[in-house]
Amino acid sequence: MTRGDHPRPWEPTAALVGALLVTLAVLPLGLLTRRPDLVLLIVPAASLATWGLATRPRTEPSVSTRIGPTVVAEGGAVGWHAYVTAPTGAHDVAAVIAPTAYIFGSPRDSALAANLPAVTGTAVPVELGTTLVATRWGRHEVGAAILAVTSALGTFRWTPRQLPDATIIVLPGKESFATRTTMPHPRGIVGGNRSTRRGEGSDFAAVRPYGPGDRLSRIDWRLSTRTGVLQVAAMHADLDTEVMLVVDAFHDLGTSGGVTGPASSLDTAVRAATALAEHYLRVGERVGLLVLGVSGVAPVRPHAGRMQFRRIQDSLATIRPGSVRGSEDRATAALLARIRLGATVLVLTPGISAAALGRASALTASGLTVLVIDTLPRAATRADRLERADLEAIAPFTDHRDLAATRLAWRVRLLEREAQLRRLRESGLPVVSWVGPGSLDDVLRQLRRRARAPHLVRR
């Protein structure tokens, strides 16, 4: 409950001031000139002024607001309620809610009004309420409103200061995604995959001669008796796969229409990361998250379990694109450096930021399995068809008065982007566009075959 009580006086409205001025100006003139017609003309105005002054409320209303829930998913509903306790003499109450980007209600839901019952001698409670729909992930300030309580005949108005808003978190929705292809390096036990290294576990790997540090319980006595040499059963370590999601938030390209409209590059990346995290956590893998190009978004270390999915959603919802100008912050760089060998890194990027593409190339050179997922909207790749509004969404701080020149500049940038992605492919780093279910199947199969082959690693 957010309190909105403010000591504010009842103020006369323009109607009351006008009625008083007309009465005070015309009544003496009619009496002095003995014009009964002038006196009759001001009777309505005098009655309005007299009744308004006689019924003026003597105490101030109390107002409180409630906005909730404060955490919803994309497409979820947020309730806005104002509770007003009006004194005797108050006639009606009205409120207008300030518009918020990606938080929508019908036009009639933004302006609310209610009549107060005529009860003398007691305060009258009244509630104003509406439902707003959150259409895009992120943090939003919702519910700022202006409220007014008026007395009978609209002669006095009480208006508190602007009613406070509240911060709501809209969790990103997830696109449909499923795959039957396992991760490149591992082969399955705790998660959907088994560790490639030997260790303590329950999944049989091979039989080998007994060595220092081996447990006696692991000795295969039957085989040892037959061969004359102590033999032990080696097991695969019970470890799951580590999947690291890296979201490029240096730029947000394209127009975002919310959950039901067109998706920008960051919309696609955030929703795809949510879908990937849910899928791999559901099959038991460990999933982490890194966001490049933003400040204030803490890296999420790889873990498994249901709570990890909520941690990833919360971090994705706090992204504000382009909030840092360097390549990445220290915490992100430190976590990138600590990604263990055998992990699979999924980089979701529109391919515009050289820092994100350079990081993907460096991770590949360090021996990690890296897959670049292209999130640039398909409409943004057609430079000759882009309108002024589309170009402003792509480059908001650029002068777009010369539409032809801007289209040409964007076309040149797209050609540079294609050259950069081609160099990544030629170096062995796969690049695939996100198209929902089945986006990664073919590439993961290729990476799995490649991971089993010997290769050089730069140390």
Partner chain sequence: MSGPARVRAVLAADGPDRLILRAAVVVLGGGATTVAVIAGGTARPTGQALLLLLTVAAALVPDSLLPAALTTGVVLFWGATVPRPTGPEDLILPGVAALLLLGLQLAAAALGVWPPGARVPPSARRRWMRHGLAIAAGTVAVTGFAAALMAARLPGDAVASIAALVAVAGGGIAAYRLITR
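Everything numeric here is computed off the predicted structure, so don't read it as measured data. Numbering follows the first chain given and starts at 1. Between two forms, the rigid core is defined as the largest C-alpha subset superposing within 1.5 Å. First, how it differs from the form predicted together with its partner chain.
When the rigid core is held fixed, the Cα atom of Arg56 travels less than 2 angstroms between these two forms. Superposition on the rigid core between these two forms places the CA atom of Ala419 less than 2 Å from its counterpart. Taking 2 Å as the criterion, Tyr83 does not count as shifted between these two forms: its C-alpha moves by less than this amount when the rigid core is aligned.
One more: the block was the form predicted alone; return the form predicted together with its partner chain.
The text that comes after this line covers the one chain and nothing more.
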């Protein structure tokens, strides 16, 4: 519970000052000119001023606020509550909550009003409360508010300083994702992917003569009887894989409409990374996370288990795009150097950062299995159809005349991007667009086949 800072006294409102001024100006005029009708006209103003002065509250109210929960999923609700304990003479309380991007309540939920009951002995706090909806992942400062308590007939007002906000972490929502294709380079200890080497697995590999250490349950009795020698069924080992998710957060392109609206490139990348992490952790893989182009987001080392999913979600929620300092290429190289040999690298990128694409190509050349997932919104790929707001989201204008120039520049950048992606494909690096479930099935199957084939590796 947060206590508001409120050192201010009760202050007269414009209604009281106005009523007093009218009374003090007109009453002498009416008396001097002997006009009882003029005096009658300001009787209400005089009454209002007298009533307000006579019932002025003597002490200051106390206010506390509570905002929570502090961690919610996208689309989740955040409660905002203020508790006001007001002295005798205070009659009305109202609050306006400051708007926050991607934390929405209807306008009517952001302005609250309540009637303060007449205090009889112990003051009971009055609660003002509303529910806001967190529509986009990330860290948000939520709930700063202005509150005002007023006395009878709105004649005195007490306003504390701005009520404090709270940091809400909105965890990225999961896009639906599932794949039945196993990973191409299982190198762990135990898991769900068929290894090329023999071991204790579930997939049949071959029949061979019995040897020391073989389990009796593996003996193929029918074949052994026929050949006269004990034969056992050899199996492929089932191993886990290290999956490294790499999110390119150098740029956030396109308009973000929250969980129910259009998705920007980073929205797609973050939600896809969440879905991939959840899927691969569920099937027993070790999953790690690297975020390119941001400062303050520590790499998540590959681990298995439920807690790892939460670690990845927490890291994704702290992304602030383009906050890295220094050269893009150096920052990317330093991060990608952490990836261990044998890992399967899934790079989620809008394909705009040349550093990210170049380094992905270098990873492939060093023998890693790399898959580039294109997260650029489909709408952003049609430069001629982009509206002013879309272009503004891609490159903020400094001048209204920048519209045509920005459109042209974006078209050129898209052509460059297409050429870069084509070169990547030609060099054997698969590039797929993220479309949810089944996005990676075909390409993973191809990678598996390719992994079994002999190939040259430059180290």
